[in-house]
Each structure stands twice: as structure tokens, then as C-alpha cells.
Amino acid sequence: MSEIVQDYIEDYIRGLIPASNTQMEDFRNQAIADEIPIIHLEVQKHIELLIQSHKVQSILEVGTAVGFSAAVFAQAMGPQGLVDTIERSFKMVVQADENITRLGLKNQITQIIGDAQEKLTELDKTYDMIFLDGAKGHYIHLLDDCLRCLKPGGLLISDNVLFKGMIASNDLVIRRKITIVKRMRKYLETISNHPQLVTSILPLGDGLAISWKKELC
């Protein structure tokens, strides 16, 4: 459970979501069994809605893990959609490659191996959507390069931004997480007031920030 929404509400919402295909259901269940953090089901459906309603065809993801969300995005876009996904853990890269291959998505998903801050500075492409799901304390450090790589009219989606409620209440903050909390609060304040962005923060999953980059005048 997300810890920011009451369990009975979360259970009810998830109960309304139709099942995915068998492969993706098995993928989700295996990741949960292995205690791999993946996007919450209700977050997945909301992002699928955004991808399809905005006709997204190119996505940059920061934080591949085992490749679950990259696979979700590729399938939501259809066979012409492309995902570039950054991951620093070689163990995760190997597992993600196996999963992506098994799902027949190798031609849509490109893995970029390395530190996100370093790899983002090297990118000279632009994307319809960028999905941040890596180290929470570094979102603020990635923002400038994310905006450079995001097309006007594109979406910047940041996951887990309420961080088990700690971002919204000092009473919940764990001492060893103080630095992450401070950086995430700064990130949310920045994207909420950024002149290039229109941002909405939703209590969905563990907190989802959706930012739209304004069109060029």
C-alpha cells in the first residue's frame, strides 16, 4: 500500500481497473514477490491515460529497475512508440533486458546504462514525456536537463513525490531521510512555480507530480 491513501479507498480503485494481459500480470506479480519497487497499479493506469490522450510517442525514463514501467509505456504507445530508459545497476539492467526480450519489446525500448545525472547531460534528443522514478533525492538535480530534453507541450511525470507522507508532514519524517525530504520539497516547490511548467501534484500511489511544459509562443 502507498501509505498516503486509506487502504479501503486504494483497494476499491484498484478493483475497478481491468486486468492487463497475462504476461504483464505475471510480470507485476513477480516483481512484487521479489520486492522490486514498481509503479502502483492506479499510477500505471493514469499514466497510460496520459500517454494515449496526449498521443505520446517518445519517452525518457529515469530508473529502469526490472523494466516493468518501460514495458507498460511501450505497450501503451503501440508499436511505433519508443522508450529510452536509464539505469545504473548492472544487475537491474540484465533483469530488465531479459524481461523486455521476453515481452517482444526490444525494438521499442533502449537501455542506457549509467548514472542518470551524467547520462542526461549527454542526451541530445527530445521527448514527448519524461518519467522520473529514480533516486528521490536527485530529482532536483535532474530538472534542468529534463526540461532541456522535454519537447514544448511535453509531460514531465515524477513518481513517489510524497514519499510515504514525509514530504507533507514533519511528524512522519525519519531522521535518516531528512536530506531526501528537504530535496524533494525543494523539487516540488520548484516545479510548482517554474515559469516553463504547469504542475499538478496528486495523492496517487506514493504521490505523482504531472508537469506540462508550456508551448513556445
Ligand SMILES: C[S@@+](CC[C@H](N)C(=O)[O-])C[C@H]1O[C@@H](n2cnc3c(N)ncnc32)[C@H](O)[C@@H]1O
The other form holds:
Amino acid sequence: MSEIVQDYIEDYIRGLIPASNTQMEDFRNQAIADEIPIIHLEVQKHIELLIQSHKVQSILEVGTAVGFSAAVFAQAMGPQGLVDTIERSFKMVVQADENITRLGLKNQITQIIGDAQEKLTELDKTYDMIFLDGAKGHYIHLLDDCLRCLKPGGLLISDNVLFKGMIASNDLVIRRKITIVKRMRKYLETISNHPQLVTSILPLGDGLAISWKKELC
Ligand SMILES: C[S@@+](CC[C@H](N)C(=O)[O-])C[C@H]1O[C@@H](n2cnc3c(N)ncnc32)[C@H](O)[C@@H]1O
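Could the form predicted together with the ligand be shown next, to go alongside the form predicted alone?
Complete assembly follows, chain above in first position.
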């Protein structure tokens, strides 16, 4: 359960989503069995929709984990689409490399190894879409570089922005998560009011923020 949406609604929506190919179904099931926090199925579907409707052909991801979402994005874009994905855990980098190779996606997905805060400052490319799925307390620190690396008309997608409901209600906040909660609230206020962005926050999965970078910035 995401704790954002009631179980019966989530189950119903998931039940409507057609199965992916067997390799990707197995990949999702294995990641869940290994307790790797991959994108929720309904979030996956929504991002696939955005990729295809916006004809996205280049994506920067923060937080590769085992490479599941990177593989989803590469397949949704088709063979010309490129994903650069940043991961700081070497164990994850190795597992992601094995998965990306097994799926035949090495020519579409490039792994960038290191901390996103450092690696983002070094990037001098721009992307059609940026997917933020790393440490939740760091989104606010990555925003300026994300905006620099996002093409005008591009999409910044931020996952887990409602963080088990804690962002919306103090009653749900776990004391040791208070710093993350404060930073995420600041992030959501910033992207909601940013002059370069139009932002919509959806109670989907663990909360998904979709920000469109205005064309004339
Ligand atoms: C939620 S998982 C990513 C899941 C993946 N996007 C998917 O849906 O398949 C978050 C990952 O981000 C990585 N991470 C967290 N903070 C990071 C940072 N500052 N720089 C690079 N990687 C980071 C963690 O090591 C973890 O593997």
C-alpha cells in the first residue's frame, strides 16, 4: 500500500493496466521480492504516457537502483531514445549493469556513477525529461542543476513527493524523518511557485510531481 491512495482504488487501477512483456514482469517481481524500491506500476504507466505523448527521446534519471525504471523508459521511448542514469551505490550499479545487459539495452542506457549532487553539476547536456527518484531530502538541492539540464518544454518528474502522507500531515510524520519532510515541503512549494515551471502534484503511488518547463525561459 502507498498510504496515499486507498488500497481498493490502487488495486482496481493496477488491475486495469495490461501486463508488460514477460522479461519486464519478471524484472518487476524480482525487484519487489528483493525489496528494491522501484516505481509503482501506476506511476510507471503515467510516465510511459508522458514519454509517448511528449515524444521524449532523452531522459536523465537520478536513482538507478537495479535499472528497472531506466529500462521502462528506454523501452517506452523506442530504440532511438537515450537514458542517462545516476547512482551512488556501487552494489546497485553492478546489478543495474547486469539487468541492462540482459535486456539488451546497453546501447540506450548510460550509467553515471556517483552522487547526483556532484554529477549533476558536471553535466553539460540538456534532456527532454528528468526523473528524480534519489534521496528525498536532496531534491531541493538538485533543482537548479535540473532546471539547467532540462530543455525548454521539457518535463521534470519527481517521485515519492508525498512520502507516505508525511508531507501533507504532521500527524503522520515520524520524528527521524522530520528533515526530509521539511526539505520536501520546501521543494514542493518551490516547484509549485517557480517562474520557469508549471507544476501539478498527483496523489499517485507515493505522490508524483510533474513540472513542465515553460518554452520561453
Ligand atoms: C527509489 S530507488 C530508485 C528506483 C529506480 N528509479 C526504479 O524505479 O527502478 C533510489 C536509488 O537512488 C539512489 N540514490 C539516492 N540518493 C542518491 C544520490 N544523491 N545520488 C545518486 N544516487 C542516489 C539510491 O542508492 C537508490 O538506489
